[in-house]
Structures are given as structure tokens and as C-alpha cells.
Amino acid sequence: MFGAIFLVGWSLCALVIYSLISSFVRRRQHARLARQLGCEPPPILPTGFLGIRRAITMMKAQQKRQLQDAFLNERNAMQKMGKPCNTLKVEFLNQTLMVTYDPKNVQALLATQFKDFALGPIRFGGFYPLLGTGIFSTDGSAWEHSRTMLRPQFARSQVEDTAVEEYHLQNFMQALQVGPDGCADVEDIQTLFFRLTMDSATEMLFGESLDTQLSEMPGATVSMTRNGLRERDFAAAFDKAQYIISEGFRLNELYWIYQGRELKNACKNVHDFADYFVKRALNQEFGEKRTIEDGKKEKYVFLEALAADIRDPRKLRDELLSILTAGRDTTAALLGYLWYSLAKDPVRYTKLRQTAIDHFGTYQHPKPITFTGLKNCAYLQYCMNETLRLFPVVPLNSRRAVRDTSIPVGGGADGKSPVFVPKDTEVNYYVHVMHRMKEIWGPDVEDWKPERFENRKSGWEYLPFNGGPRICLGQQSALTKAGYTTVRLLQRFERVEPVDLEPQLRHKVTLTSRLYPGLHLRLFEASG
């Protein structure tokens, strides 16, 4: 018995000694390689014992819906200490990671040193319960295959088709009931935007819309034909799953703590609902290709097109849900933030409305609203660009080093030397902070000022849709849908007023960011 205890004790001691020696050797190797690369250490963000203080700060900020403000506060605190503040070393729950806001480093992560970084196991493990092996969770050859399969589905010919948008836009307009005073009092227009984009996205992806806008109208009945699940239940489960996954990501390596029964149930509801459409596509039960209202043009269905190349039902579902996540949330969040900004700025609202009418006519007598026309409507583009600058829909992101490497700047006393990044280090980049740096955007950085994009050619300091090989495939689709919806609203309503705005803007951050708790507007209908 004594011999067994002695053996176990000796084994533990040997393991500890081996770990200490390995750590010492690894640190020496890293120091030598860092010197060879000309690297200097970055400033260290004070986070308290084991980073617990920072973890608590971030949890409280998320509960108050002020997570983006917490990121800004960290940089401001380092500035006040007189230290370089665009790249930081952070201890977080006994994990060492990097945080950067520097455009040069972001460019390295996403483009020039693309092969040195990947999404990594945290992203894959966190997304897997909902999105499986879809394009937003995989790396390497699996990601390349997904990209190859999905890219043709975002061809310009698909983005240009606005006929479906108008159908769902009219359902959206029905929800904006105008009273005898000519005003539509909309308690939360952001919710209506999310229903609009869910309906539009599912029409394009599934082949038929969930019609959540119509199902929420007074007196509407809700069908239960998709594996016994209602449309509204699918949407609720989809939101719930995204929220839980995002909460797990705040814990970095400990993301799995949030992957309990609640997440499993939400994902099961989402998957069961999507499987109904996947099965139909694989069994070719759609019959003849449907046509849009003019009876001439073949209706495009993403799932049917993708099923021609992907026959694995699980893989097909993973890609379908990945694109739905991006297609619905990005456009709806952009619309919410855009109309929040317009409602607070009546002068620019009037200017944009007149621009829209000049280009596209009135609500009752519209001119064709095309992809090209929207892109050529410069002031509309400026307004959307400025909205995405102040309120990027994906405010934070990350990459993981797949080998010992470096990033271009952030080290040393002046912050201009390269920074050594050991293998398996998470590097977080905060787009929200980068978009609000005075040294890039000027002293009026906090102001919504669309004119700042006039004659501006943006680089890596402006990143609303990511960049490099993994740049968002659907960015033109999102901008087209948001622009189309905005033009039609501008045509119909000559004035807009915000109601009960909170003194400080708050955000609900899941996999994307949106206004919290919503947006109450009064919209005044134009005469004639």
C-alpha cells in the first residue's frame, strides 16, 4: 500500500517537474524567436488576480447591455496611463490572450498572414451545437469547400432580384398602421425589421417564407406544418440558441459551461424545423420550379441550388442555418441602427428622403428600385456606411494562432514594434473600438455624420463585413435589402420622431449586435 502511494506521489511530482521544465524551455524558445522577429512585448491590461476582475466587469457590462462601452473604457484607461493602447496583452480567467484595435494588425490576421491564424477550436466548439460544420465554424479545406459551394449563390443576378423584397415589404408596411392623425405609432420597429428579414431570407433560402410578419398580425392564425413546429417557435429558438452561444464565448476557453440543456433544446427545435425543408429539397418534392409574380422569371431557391452539390442532409442544414444567421441578423440590425440615427437627425432625414424621391420617385408612383440604382445613390450609401461605422453588426471577432508568429505593431514603449504571438493564442479584434478611434476618424468620431464618407476610400480601419479571404459573401445582399427597405419607408413617411429614447444607447450582443430594448418611433405619412 505504501509503495503504491509512494509511486503515485512520485508520478505527480515528476509531472509537475516536467511541466515546469517544459514551460521554462517553451518561454526561452519564445523569447529567442521573438528577438529574431524583432518583437517587443505589448502593454499588459490590468485585470486583477487571474483576470477575475475583468471577467466580472464584462459580465456586468453584458447584463447592462453596455458591452461595447466596456471595450472602449479599457482602451481609454490605457490612454490615461500614458501607454500604447492599440494592442494589449490580457489575462482573462487564467488565459493569456491578445486584444488589438490596430488596422495593421487586423489586416495581418485576416489577409497578409491569413495562414498563420484560424478560427480555432473555441469558435468551432461554440458554434457546433447550432451551426455544425457550416462556413462560419470551420477552417482549412472544410471552409474552402463551403466557400466554393456558397459563393455562386451570391451572384449579382440573385442580389439584383428585388421582386421578392417588395412582396415582404408590403407585409411589413401593413404592420405600420397609420391613425387618423396621419401617424403610425410603432412601439418597436426593430422587431418588425427582424420579421421582415426572416421572411425575406427564408423565402430565398427555403423556397417559401415563414411569413412571421403576417402571423403576428391581429387575428392571424399560425400553421403547424413543419415537423409540428410553429414559425414563431423556430424564430424564438433561433434567437435563444444564438444568445446562449454568445454568452459562452465571453468565457473564451470555458465556453462549454453554457452548453447545457437549454441550448440543446433550442438547437433541436431549430434543426427539426430546418430538416423539414432539407428533406424536401433532397427528395426533390418541390416539383416544377416556381415563378415570381410576372410568371416569366424562374424563382431562385438557395436550398434547391445547394442541394445539387451537397447531398449530405446534415451538411446542407449546417450551411443553410449559417447563411440564415447572417442574412437575417445583419440586415435587420443595420436597419434598426440606421433608423435610430435618422430619427435623431431630422435635417439629414429630410436630405436623405429628398434624395430617395429624386432617384426613385414617390411611394405611390415609384420608379424602379434596382441594385445599380441603390449603389449609385451616394447619400444613401454614405448613411448606411456611417451607421455600420458607429454600430458594426459584428462588434468583436477573433482569430487563433496556428503557429508561433507575430503581428506587425503594438510592442515596445512606443507601440510600433512587432508583437510575438505564440501558437494557440487567441487574438481578439474589436471592430467597434477601431471604428471609434479619433486618430482615424477625427474629433467628431462619436457623431453620426454620413458626409465623412464623401470622397473617402476606406481601408482596413473600416471593417463592417470583415475582410480578406473570409470577407462576408452576403455584404451586397445585406446592403441592397437594407437600402431597398429604407427607400420605400422614406417614400411613404415624410417625417419620423423617436419616442422615449434612453439617455445612453444600449446593445443586445449575441452573435451580432442590435439595439436594446428596441426602437419606438412615430412615423408621419406623406400626403399624396
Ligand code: HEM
The other form holds:
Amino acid sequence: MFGAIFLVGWSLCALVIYSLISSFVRRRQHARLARQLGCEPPPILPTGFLGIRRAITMMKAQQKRQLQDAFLNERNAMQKMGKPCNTLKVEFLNQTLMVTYDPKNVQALLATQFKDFALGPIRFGGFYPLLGTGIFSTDGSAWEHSRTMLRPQFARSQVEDTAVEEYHLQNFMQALQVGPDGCADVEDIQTLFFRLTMDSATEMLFGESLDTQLSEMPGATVSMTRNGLRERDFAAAFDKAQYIISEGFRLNELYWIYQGRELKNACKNVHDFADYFVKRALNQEFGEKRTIEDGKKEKYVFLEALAADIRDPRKLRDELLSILTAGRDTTAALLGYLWYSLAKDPVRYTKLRQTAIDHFGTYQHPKPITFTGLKNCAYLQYCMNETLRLFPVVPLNSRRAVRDTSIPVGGGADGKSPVFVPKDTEVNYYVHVMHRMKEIWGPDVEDWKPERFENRKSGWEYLPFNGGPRICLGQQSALTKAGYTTVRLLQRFERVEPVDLEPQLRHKVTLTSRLYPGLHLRLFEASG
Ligand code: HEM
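If the one shown is the form predicted alone, what is the structure of the form predicted in complex with the named molecule?
Starting with the chain above, the whole complex follows.
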């Protein structure tokens, strides 16, 4: 007995000594490498003992729905102390991370040093229960393979199917009931945007829309059940799984703490529902094409097109759900923020409405609204760009060093020297903060001013869709959908008023950001 205790004691001692020595050796190696690379240390963000004070601040900010402001405050506080403030070292529990808002460093993470950084195990492990090995969470050759398979599906022709858009738009318009005073009082238009994008995304991806807009109408009887699960339960399970995963990410390495029974159940429901469509696509004859109601045009179904190349049902489901995750909330959130901004700015609302009518006619007598037409409508594009600057729907993101490396700036007293980044360090980059830096955008940085995009050629300081080899695949699709919806709304309503706006904007941040609690609008119908 005594011998066993003695042995365990010695083993523990040996382990501690080994850890201390290897940590000492690693530090010396890092210091030598940092010197060779000309690196200087970055400022350290004061975060209290073990970073607990910062963790509490962030938790409170999240509860108050003001996480983005908390990130801005951190930078402002460093600036007030007269320190370089664009790249910071942060201690959290026993982890050291980096935070950067510097466009040069972000460019290094995403493009010029792409091979030095990956999404890493937190992103993979966090998403695994829901997305398996889909494009949104893998690295290396698995990611390359997914990207090669998926990219052709985003070709321009697939972005141009506005007949499908119009069908779902009409269902959305039905939810905007105009009263005898000519006004639609819409308690939360953002929720309707989420239903719209869910409906059109599932039509494009699964080949069949969930039609949540119709099933949520008062007295509706429409309901779809697949593998014993109703569409409403699928949508709720999908939202719940995303929410739990995003909470886990805030704990960095400890993300798995959130992966309990609740997440398991939500993922099971999502998978059961999606498997119905996967099975159907795999059973479909190659070359068998479907047609939309008018019988003239081929209906494009993402899943069926993908099933021609991917025959493994699990892999097919992973990619399907990855695209749904990437594409649905983002586009709806953009619409929410855009209509929030327009509602607060009647002069620009009128300007954009006139532009839309000049390009695309009136609501009752529209001209074709095509991908190219929307792209050429410059002021509409500026409005969407400016919305994504002020309210990037992916406000924070991260990459992990896969080897000892450096990022170009942020070190030393002037913040101009490279910074050493040891292997396995998470580097967080906050696009929200970068998009609100006065040094880049000028003193009116906090104002929604679409005109600032006139003749502007954006670089790495403007990054709503990411950049480099992992740039968003759905950028054109998102801007087309958001542009189309906006034009149709502008055509129908000549004026819009916000109702009960809070003095300070709040955000619900999960994997993406959206308005919180929603957006109450009064929309006044035009006569023509
Ligand atoms: C306003 C709308 C959108 C915004 C702001 C947006 C933004 C982004 C961002 C920031 C990323 C990079 C994520 C990362 O690597 O960490 C991304 C990736 C991606 N997005 Fe989007 N997105 C939007 C809409 C869409 C849509 C509609 C789709 C598809 C239908 C889509 C598909 C993808 C895919 C597949 C990736 C992964 C690319 C890769 O890792 O290679 N996105 N998006």
C-alpha cells in the first residue's frame, strides 16, 4: 500500500518537473525564434487575475446584448492609456490568446500566411455535433475537397433565379397586412426576414421550402413533416443547436462544457429532418431534372446537384447543413440592420426608393430585377456595404497558429514590429472594431453614410465576407437576395417609421449578430 502511494507521489513529482522543464525550454526556443523574426512583444490587455475580470465583463455585456460595445471599449481603454492598441495579448484562465484589429495582421491570418493559420480544433470540435466534417469547420485537404465540390454550385446562374425569390417574397408580403390607414404595423420585421431566408434557402438547398412564413400565419394549416419532425421543430432545433455551440465558443478551449444532452437532442432532430432530403436526393436518378410550376425552367436543387459528386449520405448532410448555417441567418440579419438604418434615415430612404423605382419600376409594374441589374444599382450596393460596415453580421472571428510564426505588426513601443505567435495560439480578430476605427473611416465613423462607398476601393480594412482562400462563397447570393427583397419593399412602401427605438442599439450575438430584440416598423403603402 505504502509502496503504491510512494510510486504515485514520485510519478506526479516527475510529471511536474518534466512540465516545468519543457515549458522553460519552449519559452527559450520561442524567445530565440522571436528575436530571429525581429518580433517585439505586444501590449498586454489588463484582464484581472487569470483573465476572470474580463470574462465577467464579457458575460455581462453579452447579457446586456452589448458585446460589440465591450470590444470597442477595450480598444478605447488601451488608446487612452497611450498604448498601441491594435494588437493585444490576452490572458484567459490558463490560456494566452491574441486579439487584433489591424488590417495588416488580418490579411496575414487569412491570406498571405494562410498556411500558418487554421480554423483549428475549437472550431472543428465545437461544430462537429451539428456539422460533422462540412466546409464550415474543417481545415487542410478536407476543407479543400469541400470547397472544390461546393464552389461550382455558387456560379452566377444559380444566383439569378429570381422567380423562386418572388414566390417567397409574396408570402413575406402577405405577412405585412396593410390597415385602412394604408399602414402595415409590423411588430418585428426581422423575424419575418428570418422566415423569408429560411424558406428560400431550404427551397434552394433541399428542393422543397419549409414555408415557415405560411405555417406561422394566423389560422395556417400548412405544415411539413419529415421523418416524424415538423418544419417548425426543425427550425427551432437548428436555432437551438447554433445557440449552444456559440455559447461554447466563448469558453475557447473549454467549449465542450456546453456539449451536453440538450445539444445532442437538438442535433438529432436537425439530422433526422435533413436525412429525409439527403436520402431522397441520393435515390434520385442521375440527370433526372425537376421543373418549377410554369414547366419552362429547370429547377435548380443544390442537394441534388451535389449528390452527383458526393454519394456518402453523412458527408452530403454535413455540407447541406454547413451551407444552411452559413447562409440563412447572415442574409436575414443584413436585412434587419439595413431596414433599421433606413427607418432611421427618411432622407436616404426616399433617395434609395427613388433609385429603386428608376431602375426597377413600381410595385405593381416592376421591370425585371436581375442579378446584373441589382449589381448595377450603385446606391443600393452602397447602402448594403455601409450596413455591413457598421453592423458586420460576423463581428468576431478567430484563427489558430498551426506552427510557431509571427504576424506583421503590433509589437514594441510604437506597435510597428512583428509579433511572435507560438503554435496553438488563438488569434481573435474583431471585424466590428476594425470597421469602426476613426483612423480608417474618419470622424463620422459611427454614422450610417452609404455615400462613403462612392469611388471607394476597399481593402483588408473592410471585411464583412472575410478574405483570402476562405472568402465567403455566398457573397453574391446574399447580396442578390437582400437587394431583391429591399427593392420590392421600397417599391411597395413609400415611407417607413421605426416604433419604440431604444436609445442604444442592442445585438443578439450567437454565431452571427442580429438586432435585439427585433425591429418594430410602420410601413406606409404607396398608391402606385
Ligand atoms: C450577408 C450575408 C453573409 C455574410 C456577411 C457572410 C460572411 C461570411 C464570413 C465572414 C465567412 C468566413 C467565416 C470563416 O471562415 O470564419 C463566410 C464563409 C462562408 N460563407 Fe458566408 N456570409 C453571408 C452569406 C452567405 C450565404 C448566403 C451563403 C450560402 C448560401 C454563404 C456561404 C458561405 C460558406 C460556404 C462559407 C465557408 C467558406 C470556406 O470556409 O471556404 N454565406 N461567410
